[in-house]
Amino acid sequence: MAMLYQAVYRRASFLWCRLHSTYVRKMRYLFELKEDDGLCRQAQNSGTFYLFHNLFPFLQKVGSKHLAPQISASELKRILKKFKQNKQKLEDSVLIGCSDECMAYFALDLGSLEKMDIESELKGSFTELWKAFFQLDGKDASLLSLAQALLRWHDTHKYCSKTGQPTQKNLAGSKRVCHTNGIIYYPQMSPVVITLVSDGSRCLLARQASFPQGMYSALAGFCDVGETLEETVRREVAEEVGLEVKSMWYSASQHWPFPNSSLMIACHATVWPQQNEIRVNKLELEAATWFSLEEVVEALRREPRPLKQEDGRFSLWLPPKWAIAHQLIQEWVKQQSNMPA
């Protein structure tokens, strides 16, 4: 009876979705895959896969571009068979989306296999995600960001925090269950504010020691428990650069996989022009500097890579185009360019 109900439900859902937009159809389909392991297993056998090796995504260079190839289920089964892996390994994958035609996308980590063998077989390389972000377009980068976050979460949540017993993921990877006590665990994100500070004519950009040489970005920090968004912005700006926020406003948000899985909440903030002396917190940042409109515009025109100048310093370069920090900087440039002289 239950199987009959599921079949009727899927048929009714399919007919309902045909009458609605592509987006609605996709969201309903993804919901069903997360709730129905049988349906998800079918999707795995006809879908495509993004591959990882110990959380490094697989990329191929095609001409001057880098792409994150989608490997078909049949091709992946061939590869697994060649390297003496059971095709059941497909069930270790996680669902990360689908096409407009409802072809499911999955991500699978092949960290148990020899990296060089897979790279040779597929004629590509596994690349650190941060470096991949500067080589890919927004669509691929966004999917790889989601994929790595989910794969990492499953790798670090294999046991129940209450019972210590193993947890089991559903086929789509949208949750894990402790069957000892029925607790369900869902992937979580940590809220982070990323703030572009301005004093009216300049914007403040900062860098951490881990950044590539010459790269600067907006200020960012995790929200503390009990804080509002506004309180986090004010505190982070005060902590990191010793400035007091005069006003702030929200811009947009973006998933960001670093350090684990973050929800970047992007804001603009202004400080008083008469109180703009930067006092860098060296425990948080390596450096922070005011940049003029001309300097920022010039950096936007350059390729995002280290460029050493004659005096030994590196030219300013900015986060990748699809990153929300880049969007904040572009918004500030547009605002400044539209201001009356």
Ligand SMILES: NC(=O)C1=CN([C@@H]2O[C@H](COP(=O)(O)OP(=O)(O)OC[C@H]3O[C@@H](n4cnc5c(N)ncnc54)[C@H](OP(=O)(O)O)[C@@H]3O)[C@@H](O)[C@H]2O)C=CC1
The other form holds:
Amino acid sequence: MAMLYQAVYRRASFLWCRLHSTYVRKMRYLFELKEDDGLCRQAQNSGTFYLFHNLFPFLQKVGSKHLAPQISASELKRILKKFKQNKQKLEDSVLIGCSDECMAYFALDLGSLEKMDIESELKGSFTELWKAFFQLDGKDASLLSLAQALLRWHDTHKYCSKTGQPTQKNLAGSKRVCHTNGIIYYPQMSPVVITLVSDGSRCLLARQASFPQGMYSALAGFCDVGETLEETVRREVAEEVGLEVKSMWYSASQHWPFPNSSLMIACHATVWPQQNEIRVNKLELEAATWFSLEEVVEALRREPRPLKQEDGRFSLWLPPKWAIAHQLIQEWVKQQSNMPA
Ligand SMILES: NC(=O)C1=CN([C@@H]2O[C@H](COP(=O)(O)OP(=O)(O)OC[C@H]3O[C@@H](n4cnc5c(N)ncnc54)[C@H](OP(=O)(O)O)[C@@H]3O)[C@@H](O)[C@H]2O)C=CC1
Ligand SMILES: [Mg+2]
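Okay, that's the form predicted on its own, but what's the structure of the form predicted in complex with the named molecule?
Following is the full complex, with the preceding chain placed first.
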């Protein structure tokens, strides 16, 4: 009976795969991997791995580009064996996605091994995620950002906050369970709004003292408990630059691994043109200024890195393309260019 059931299930899965789009098939496959430890174990033995060392992703330089290589399960087992690690270590990995052909991608932190040994074995280096972000294309950057966020969450949630007992991760790493009381913990992220404020003809960009020289971005702030997104936008704009929002609308969202794991919710906002005097909150920001369309267009053309001018000051530059702040600024430029003169 069980064999008959399995055969029917396999046939149904086969037909399901033939009938559905690649996207739907991938999502259903990832869902199954999260629910079924046995299936996930099989996938770990045939999938590919992004490696980390104490949360620093492993990168290789190819020509002038940096890549985040995917290491096959067999190559990873060879490396683990060479460094006298049990192949069981594969099970510490977390699932981060799959290819169109449903080959699973995992991320594994090899922080217990000597960093330099792995670097010389694999001919690459473990690089701080923030630096890696500037060197990678968008797809690799978002996979590494998800991977780091999940690995960090598991590393910091090894114990149940109610019983103090160890928690255990499911194979895919989509949750942890405290087996003494059955509490399930799911990875968390903090909602953050990022708002590009306009007074009709100019946009407001700000910088924190910790930003690299010359870099300005849109206003960002964590949502407080109990707030709607609209309330967070209004509060953050009032708190940081002393302005009252007249209208706002949602644009897009992005996962962001800094400082831990945030969901960046990007919005545009307008303020009354007659009430646009900025009063910077110096506890939060170093500076905030209105910029004209021409200044912003020129800054978008610049490389996203500090550029010292002859007078010793730094030119305005903006967050790189994959940062949602960049997308907001591009959208604003497009809106301005479409406005009647
Ligand atoms: N993707 C993008 O394009 C951009 C992303 N960002 C990101 O937006 C995020 C928020 O921007 P920021 O201006 O710093 O935010 P805020 O203006 O909210 O200020 C940060 C402060 O908020 C407090 N805080 C409240 N809740 C949290 C929480 N859940 N996690 C951490 N700190 C919290 C902390 O204060 P205390 O330490 O005193 O407790 C922290 O120093 C940053 O992580 C930044 O990297 C920013 C700009 C562009
Ligand atoms: Mg802020």
